[in-house]
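One chain follows as structure tokens, the form predicted on its own.
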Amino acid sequence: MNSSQVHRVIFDTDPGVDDAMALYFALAHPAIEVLGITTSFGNVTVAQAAQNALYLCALAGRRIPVTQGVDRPWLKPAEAPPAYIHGADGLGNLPDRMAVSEQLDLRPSAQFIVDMARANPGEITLVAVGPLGNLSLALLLEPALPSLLKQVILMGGTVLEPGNVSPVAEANIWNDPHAADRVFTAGWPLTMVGLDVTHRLVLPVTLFQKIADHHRHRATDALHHAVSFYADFYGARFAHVAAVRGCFGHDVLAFIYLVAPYLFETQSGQVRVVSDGLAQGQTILKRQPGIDYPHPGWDASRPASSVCMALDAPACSALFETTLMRSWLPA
């Protein structure tokens, strides 16, 4: 594949089971080059997130720089990690872990983002699937960052679909709403892949069993174990997910959008985040651009984002399967 056809990516993440799914999709896909992994609090503590990123890379035989980032929200009180969703270790309570020799890159995640963007102007896509504190801090370190990154694709938010931490809020945005609003209003090319589409992709545990049986590798065995734990949570909340014993394909859809945007329907408009109160974390899309609202938060100078509103779920599932079934793991 021509190098110009490869997406060079920094992956900002809080692994997390669905983060692990997304990472392994990115490592397996021939059109994605993961330049570095920056970690945040969210599904687990930031220290656990960083160790999980190192571990997942080691399992897959990849040496990729991993940094540790923000450990709490900008202003709101921190929430306890949801161990009942991802397990206390973030990976479904793995029964054992092999020893890992790789160490963290000592730069804070925000500094790593800035350094890489300055060294590779216009070349890097930032794929963010956790709370957005690292990206928000990077904006403070380098105000020109929106012109240095190629684009930002984030998994988070919702427009019409009910939220998963409140009736209107999605967890990543709710975890750090002030940081999220700064990211949405920064002025870079930004695509939001939120619950409006991620709740339309259900991946069955049998698919991960198939992938694990095909590879017979510690990486895919660990992924199958983690997804089995994750699916039990979703099965207890959603009857249609329980019927197939599966889980939503949240984070991986950010990477699927990166390589196959034609599988999605999007709407463009300004997006703002409610920072306080009962609607904290709500992502509001200005869906009628021709209206001049009197509220100053919607003035015409604010940048628009692209928001995924529908997708071809069978095609996304097929792409996920064919990518993970490729020969991408060391013997």
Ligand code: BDR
Contents of the next structure:
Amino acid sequence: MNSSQVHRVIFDTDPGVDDAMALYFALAHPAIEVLGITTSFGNVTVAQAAQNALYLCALAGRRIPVTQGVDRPWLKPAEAPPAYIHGADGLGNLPDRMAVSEQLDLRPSAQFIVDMARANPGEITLVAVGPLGNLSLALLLEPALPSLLKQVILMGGTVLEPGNVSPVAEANIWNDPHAADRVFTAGWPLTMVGLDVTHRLVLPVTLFQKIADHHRHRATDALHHAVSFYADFYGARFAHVAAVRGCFGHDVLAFIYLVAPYLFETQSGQVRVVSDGLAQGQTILKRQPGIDYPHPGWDASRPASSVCMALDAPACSALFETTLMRSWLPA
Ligand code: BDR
Ligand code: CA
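Mind giving me the form predicted in complex with ligand BDR, seeing as the form predicted on its own was just shown?
So here's everything in the complex, that chain up top.
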């Protein structure tokens, strides 16, 4: 594969079990080069998220710059992380952790994003799969950021599918709705990979067992352990997920969209985020392009996003499996 076919990526994440899945997909895929990992509060505290990113990279034998980012929402009060979904450590309560010597890059995540974008104008894709405070802060540091990045692909939000933290809100957006609205209205090429598609991809624990058996490596063992914990949460809430003892693949679909966008159906339109009240965190897609609404929040000058509304789930699942079964781990 020549270098022009490789996607150069900054991964903004709050690992998190499905974040770990996404990271390992990215490290295993030959067309993705992870230039850096920026971290946020969300599934765990930001300090834990950063340590988890370092740890996951060390397990996989990869040295990638990791930075620590925002530790709370832009305006709304901070809340305790959901240990019942991802475990108190974010990785399904791993029974033991090997010591790792790698240290954080000491720049704040937003500064790292700005530095990398300025040094590589137009080249970097930002894949964001947590609350969006780092991107929002980076926009304040460098208002020209939308023209310095190639594109943003984010896991978050929902249009027609019910929310997962309220009837209308998805967790990443709900965690920092003010930051999210800033990101959706910034004017960069942006694709939203939300619950409309992520709730269509159920990955069974047996698949992670198969991957772990194939590699016999501590990285895939840790992923298998984490997914087993995560599957218990989803199994208790969705009968069809319990039936296969599986989980949703949420974050990995942002990377699958990056390398295989033809597996998705998208709709283009302005997206705004409800910042307060009962519908806090709702992502609203303007689905009728021909209508010129009088409400000032929807004037035609606001940029449009591309929103994933359907996907080929069997093909996404097959791509996930073939990618993780490649030889991507050191002996
Ligand atoms: C999103 O919220 C987090 O719990 C997951 O890691 C994912 O990014 C799904 O709503
Ligand atoms: Ca996440």
